[in-house]
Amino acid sequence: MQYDTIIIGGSFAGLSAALYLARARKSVCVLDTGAPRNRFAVESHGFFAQDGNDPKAMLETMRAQVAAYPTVTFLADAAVDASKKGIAFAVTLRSGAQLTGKRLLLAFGVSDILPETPGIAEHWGASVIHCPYCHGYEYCDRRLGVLNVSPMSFHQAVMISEWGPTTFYLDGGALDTAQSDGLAQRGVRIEAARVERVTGDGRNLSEIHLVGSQRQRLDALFIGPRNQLNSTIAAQLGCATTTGPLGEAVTVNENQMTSVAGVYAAGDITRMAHNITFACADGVMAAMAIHRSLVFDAAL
């Protein structure tokens, strides 16, 4: 069977696109491996009508609503190869199956590259977090820290001070005079020592351990880790990308179309600012653009 659209990735961006395409009565195949980026978080914040809810439950509801449309097919499989075949696209799955589609939507997401500091991964998504808009309010006016892990960490330290008393853990890094002065103006304390590990009770952070047997109490640690695309499909298709301070992103226009005609992209793989609202909006825009291309391109 040839689908109108194959969507590679079934999280918030992919499901939002699938819903709109299904409502346009287009045949859609959603490929999803069931490992969304925010699976480590217990709560999601900042999305209307879902503020404070479990993101896994949110996705289950979205998936069930999309699955109610008869033109949608879900496959628990991963795309490992994709290429243009005439006027359609051929997609090979990990299982060996092959699909064809008139359009492709890349929504496979990114993975965070966490520092190897002991305790970071165990607390990730709970009390070691990256987005103050998503989780900062729950830790406001408590003991906050920012770990120096990327070129964006200084800017993150400046911003986090909006939520409470903040310490910038340089972890052996350095600041110039202007940066030090900027942090001082915001009341951010600077800790130069290297970080050995973070500890806590369950997923609740309680202490950060520094070289020299120093310990400091800490309730939340913000990090801005680099990330990587979850798939090589964009590269295989020849889609243009850009590299920013935190990782690679697929280049799209205002309609979420990539540099390759007929291939669209949405969600975290297309932007530096990541949240559910952006992902859903990207998916909706991509779906509407895909639908219009299927209608008007065929009429030319």
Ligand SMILES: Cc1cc2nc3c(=O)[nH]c(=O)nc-3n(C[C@H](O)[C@H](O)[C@H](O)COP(=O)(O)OP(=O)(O)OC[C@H]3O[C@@H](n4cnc5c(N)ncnc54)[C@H](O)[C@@H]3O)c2cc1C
Contents of the next structure:
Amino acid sequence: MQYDTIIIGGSFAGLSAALYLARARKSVCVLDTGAPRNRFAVESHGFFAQDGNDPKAMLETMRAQVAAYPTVTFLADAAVDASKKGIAFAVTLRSGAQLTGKRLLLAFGVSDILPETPGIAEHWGASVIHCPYCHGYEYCDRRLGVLNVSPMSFHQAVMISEWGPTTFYLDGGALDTAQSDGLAQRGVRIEAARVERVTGDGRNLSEIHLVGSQRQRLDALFIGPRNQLNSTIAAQLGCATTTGPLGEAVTVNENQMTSVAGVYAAGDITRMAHNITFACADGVMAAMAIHRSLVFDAAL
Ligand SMILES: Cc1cc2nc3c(=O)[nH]c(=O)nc-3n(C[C@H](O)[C@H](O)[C@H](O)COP(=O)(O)OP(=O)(O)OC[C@H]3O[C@@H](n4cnc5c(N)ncnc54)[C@H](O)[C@@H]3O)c2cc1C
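Since the structure above is the form predicted on its own, I would like to see how the form predicted together with the named molecule looks, so please show that one next.
Once more the chain from above appears, this time first in line as the rest of the complex follows.
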């Protein structure tokens, strides 16, 4: 069977697209390996009607609502290869199966490359966090830190002071005078020493350990990790990408179409600002553009 659309990645972006395509009575196959980026968090914030809910439960509800449409097929398998075959696309799965679709939507998300500092990974998504709009409010006016992991960290330290008293942990890095002055104006404390590890009770952070046996109390540590695309399929297909300060993104036009005709992309892989609202909106936009292209440009 040839699907109208194969969606690679069945999370916020992919499921939003699947819902719209299903409602247009298109056949859709959603491939998903079940590892959404926010799986480390127990609460999700900032998405209307779901503020404070468990992100896994949100996705289960979304999946169940999409699965109610008879033209949708779900496969818990990874796409490992994709190529153009005549006027369609062939996708090979890890299981060895091969599918064909008239259009392709890439929604496979990104992964965060966490610093190797001991304790960071264990607290990631709970008290080591990256997005103040997602999790900052819950730590308002508590002891906040920002770890210097990239040239963007200075900007993050300035911003985080909006939420509470902030220390910028330089971890051996340096600041110029303008940056030091900017942080001072915002009341951000600067700590120059190298960071050895962070510790806490369960998923709650309590201390940051600096070289020289110095310890400081801390409730939340913000980091802005680099991220990487979860799949090489965009590259295999020849889709153009751009590289920003924190990672690579697939280039799309205002309709979420990539540089390859018939291949669309949505969600975190297409943008530098990442959240569920944007991912869902991208998925909806991609689905409407795919539908229009199936109607008006049947042969690519
Ligand atoms: C710790 C943390 C907490 C967050 N909290 C919030 C929050 O509170 N509010 C908010 O709005 N945003 C939050 N975000 C951001 C949010 O998680 C992302 O913006 C959102 O998940 C992006 O959706 P997506 O569909 O683009 O990608 P993802 O949700 O990452 O989904 C990609 C899907 O593709 C699948 N996949 C990958 N490769 C393949 C393949 N080859 N074949 C098949 N399937 C594949 C994956 O298994 C995954 O299910 C948080 C992020 C992190 C890291």
